[in-house]
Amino acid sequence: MLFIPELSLLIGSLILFGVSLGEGKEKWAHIVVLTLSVVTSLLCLATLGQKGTLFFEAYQIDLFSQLFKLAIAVGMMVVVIIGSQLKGVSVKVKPEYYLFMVLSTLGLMMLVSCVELLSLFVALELSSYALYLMVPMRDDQGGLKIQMEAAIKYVLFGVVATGTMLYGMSYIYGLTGTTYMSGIVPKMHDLAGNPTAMLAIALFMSGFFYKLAVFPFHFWVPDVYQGASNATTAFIASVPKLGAAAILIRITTLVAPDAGESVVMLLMVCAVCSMFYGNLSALVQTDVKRLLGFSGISHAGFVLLGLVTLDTVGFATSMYYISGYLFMNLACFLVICKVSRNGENVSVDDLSGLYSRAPLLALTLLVGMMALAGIPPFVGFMGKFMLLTGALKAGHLTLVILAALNTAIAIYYYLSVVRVAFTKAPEGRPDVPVDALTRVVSIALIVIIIVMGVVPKPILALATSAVKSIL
């Protein structure tokens, strides 16, 4: 029972794997990962409260792991529907994407289980190979081969924070003489304040900046956020991000809470950072998906500012904003899936006139936007609003002021997307067809938002026990 999501989803990828082998079987391969996606789901729910260890105690199953497999599993549950067609990818790999898609889903799961160097590293290769083959995996838009472009900067960028995160687990080893977190966290502590340990940890926290796009470790999303398929993009832009923030809750306990200033300047340097270029490059992006791209960037930022307090509340204030940033994100792309005819990438006057297209769909986007912008009642503000609350109270001034001005530069552009869905004429522009699936999901997830923003305490109370759980 403690392995059993994880079994699901390896059970479900020997089977893709037979489907693929056959030709005219991608209605098969859709099948399959739609109700592996469910059944995973419903069995992570089920197994909320195990806890228990695994692999020489190399993999522990706690409520803290157990709450981002769910988050995960939805996740990649809603990208299935939301991508139903997969337009823009060629139906002959299209069981091979699938297959794909759950490898990665698998890695992700198994990530944020281990708590042992060598089994991270390992998951966290299986995650990232398997995206790195979904992005080219697109039909060629008009012979400019941009899934390329986009491919090879995402292996390349994913290979130098791997091997910069590799040296930052031997520093570690060599510090501290184990692989084991249990063995390394109070070892790192008695070593606070030593200069080469907080370069061990800064180092070791960048193959996560990598994953969440952080800054400096940005630099590939734009490209292939525009590069690869709608769906792929909603996978990699949502579900990723929850196992790379729950891996750098886990790293930043290796900071002693009264010794690690520099830890804490890092972070706070690359929270600030990553707001400011993340909302000013979106200013002028006129695709959706790269202004997503770069919005998502902030939203790196505002992740850290619960992690710079270095305590309890902070990290899980950073846990409940993820998880609402799934959500969120989710909702944008679900309406791009629709509203793209052919797998073509959307750009803002492609929404022109949605209301009257599909008002459902418009809705849809309304809410996920004014959620990223954090406008109340949605979880976007209510999260923003608890990590500034946590980082003013940790004392600190000037980044919550930043963090602020941060967010009054975003309304401008998420408005500015909904401005166009709302007030523009359709201009010629064909009625988008919604099925009842999509319609379900769309609703599921507007209440989701509406919920996760109006009643967070319930939430934020489970998020404190689940990093209790790690501590």
Second form
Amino acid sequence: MLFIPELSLLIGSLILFGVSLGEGKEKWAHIVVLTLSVVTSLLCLATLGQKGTLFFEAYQIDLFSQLFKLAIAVGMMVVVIIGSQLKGVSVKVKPEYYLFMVLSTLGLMMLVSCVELLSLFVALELSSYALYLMVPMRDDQGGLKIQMEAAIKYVLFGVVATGTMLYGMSYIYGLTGTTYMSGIVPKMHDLAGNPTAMLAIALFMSGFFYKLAVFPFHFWVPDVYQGASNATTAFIASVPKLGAAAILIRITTLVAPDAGESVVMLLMVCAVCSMFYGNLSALVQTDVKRLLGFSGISHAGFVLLGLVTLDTVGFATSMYYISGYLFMNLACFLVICKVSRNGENVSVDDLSGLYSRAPLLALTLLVGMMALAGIPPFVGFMGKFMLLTGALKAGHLTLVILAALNTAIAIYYYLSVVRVAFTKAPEGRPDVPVDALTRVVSIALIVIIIVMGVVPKPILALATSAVKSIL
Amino acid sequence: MDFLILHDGWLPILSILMILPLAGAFLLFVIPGENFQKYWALGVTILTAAVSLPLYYSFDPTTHNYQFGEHHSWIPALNVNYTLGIDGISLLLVLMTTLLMPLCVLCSWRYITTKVRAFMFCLLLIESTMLGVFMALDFVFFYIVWEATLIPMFFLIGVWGGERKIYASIKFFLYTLAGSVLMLVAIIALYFNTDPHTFSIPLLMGQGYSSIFQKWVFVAFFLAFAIKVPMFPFHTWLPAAHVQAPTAGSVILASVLLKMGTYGFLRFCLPITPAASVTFTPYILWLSVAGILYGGFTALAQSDMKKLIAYSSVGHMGFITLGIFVLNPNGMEGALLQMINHGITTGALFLCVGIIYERTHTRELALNAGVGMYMPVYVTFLAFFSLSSLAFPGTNSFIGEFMILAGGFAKSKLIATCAIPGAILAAAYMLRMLQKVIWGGTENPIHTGLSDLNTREIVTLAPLLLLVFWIGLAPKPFINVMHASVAHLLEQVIGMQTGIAPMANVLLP
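Having looked at the form predicted on its own, could you now put up the form predicted in complex with its partner chain?
Shown next: the complete complex, the earlier chain at its head.
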């Protein structure tokens, strides 16, 4: 019962493997994966209240892990729907493509439940390797082989980050003599202030900084976002970040509530650098995916703001923010996937006159971008507001002011995308057809973004009790 | 919660005022036909105005507490509440907003030809958020509606504006947003410096924060509000936005959005950071004087009618900030009255410019010269509104400016004397415009095809003209509602008991 969501993904991936063996079964692949993602989401919802441990206590099921699993499953479902035609991915590899997507999701779901370092590592690699393979699965755009370049960069940076993380894990094992989180936590508290322990934590974190695209592990972002097909980027930009945020919260609890002065300093520096680097670079982008990539770096910085507080509310706010980010980001990628006619990249100018070409998409883009920019009443504002409140409560005034300044910088590029969609003439660009399912998803995303922003109370309460369950 | 008089009627009237336009906006999506949509928007705004009128009659002018209050918990973890209420400072602003909106719909009847549904949606949305700004008594809710006004305004300018609409809308959005980002930090800082932590605006007043903390908070607030007002030298977004906006956008911008800045000074800066306000007073007074003179001289040099009125706004808003920061009852009540006056008069002037632009498709003074012969009714309206703008005795602005200057002289003769030329400049640029538009010279362009105002346009302008003379001849009903709140505000700032009868009572028995 505890393992059912993962089990359904596992079975689903076996079915997909079967489908990939035959020829001419591409249609089936999409139906299978769509059904699978819906079923998995429902199963996650059904197992939300479950508690327990599996596999010699290396695998823990609690509210924290189940909430993240639910978000991951929903994220995958949305990606499957918005990338339904898989434009830009060759028909021949579609079943394999979905197979890897399901495996990667499976890895992420396992990741958020792992409380033992080696299983954590295995889960992370399962999700990463599947992603490494998804990136080059794209038609060659203009013979430049940018998808290969992206894949190579993704793998190389990924391997370096993983290596760093393993190095950190080895230190942790050396210091504490165990690979179980439950054993590490008390020992780490005894080692408070020990430089080696802090170094170990920092190295350990770097693997997840890479996934979340935090400075200085962000270098892969722009090229991978640009080189991978639109649906792949939508996946990479949203779902793995949930897993990364979950584990970063778990790691930070190792040093909470007292012992983390140097870790806090590290997180703060990374947060500020991410925000400035992401926002300033995004200002000059013309490719929408690249722009969202840089914006993702700055949002990763914001997620760290919740961690520096080292308290329950801060962690809960980070959870709230990253789940809000999932929906805002997916809203933007939905528009990209639909506007792109044959799977090519979408430049800002391609959105010209979107308001008259596809009003609903334009509205979705408006809500998504404004939410990312942190304009009320959307979830982005409420999340930023609570992150800033939390950070100021912990006494980080400088950090809060720098973050607030970043919000002001960021408005510019989000607004210029919206501006193009609403005020420029279409200049002969054709209407964008939108199918019924996409309409439903668009409206659902808009509603979620607004409701989460206006009524944050229930989600925050849920996140708070989730964080309490792991402390 | 003793500052809030909860509304005991069976309906939460303030929430209803905000929800009516919002619901009307969303219902627009199911209403077919552009004509029907216009009537729908008109109906919704008129209904909102009608619902708001009882506020005046049930308002109790003897108390400074917030009336018609509503209070609901929103995010308990952070002690964020949904608190609404109005006092003598916000009452007239709320009424002005609701009464102006039907006129904004009317003036767009012909002017807006594309995307009518979306236009009316933006109008209704912005009405809802503007009302929220004037009613909010909780900082988080206030910040949300404060920022939310930007989105519909951005589209009003950016989609239905003039040739340089994109430049103007982006500039407007970025300027005002960048200004208010630090305000958010200040709000959070206030939250943590108050025990128990609260976002309730009235509870944050009079907390006796340390003087250095007050200064920082004041600066953060000041930046946000000074850009909104706009005070010299933060005014550069205003002419661009005004000139490019459609008529309804200009009216909303001039009449209501600018008032949000001065309202912010009155509601937040003065009572929350009184010591810092007193410290910074001289600088702000001189900035106001600079704005008055700069706005006046620049307006004198304009050849575009809309630009002329936009720069005149900079001058008029300078008078208002001057009145606020002289920190005496006359100045402050004058400033509050002048906020309403400016809303009426400048709104009306923008309507007039819109009317002529619809006919001649230009706003150049030289090309609109001498239309008085063909449009006698139009120039009559224009003349009265221009006289009101230059504070001619008998019109509304005279009362306001007189009270402000009376307060100014009580504070500092030097500053008041420096502001006086502003009034003369106003006469100069307004009469120059009138002369050109009505009579022109010997080489007037040919206007034979011009038709005079139609019924719709007369209906749009007449209520404003009525108010110009009503406030000009009998300002008492408008000033009466302010006394208690202004006296309380001054008490909060300088702790002085205002025993002196305000000048208006002596002047106009």
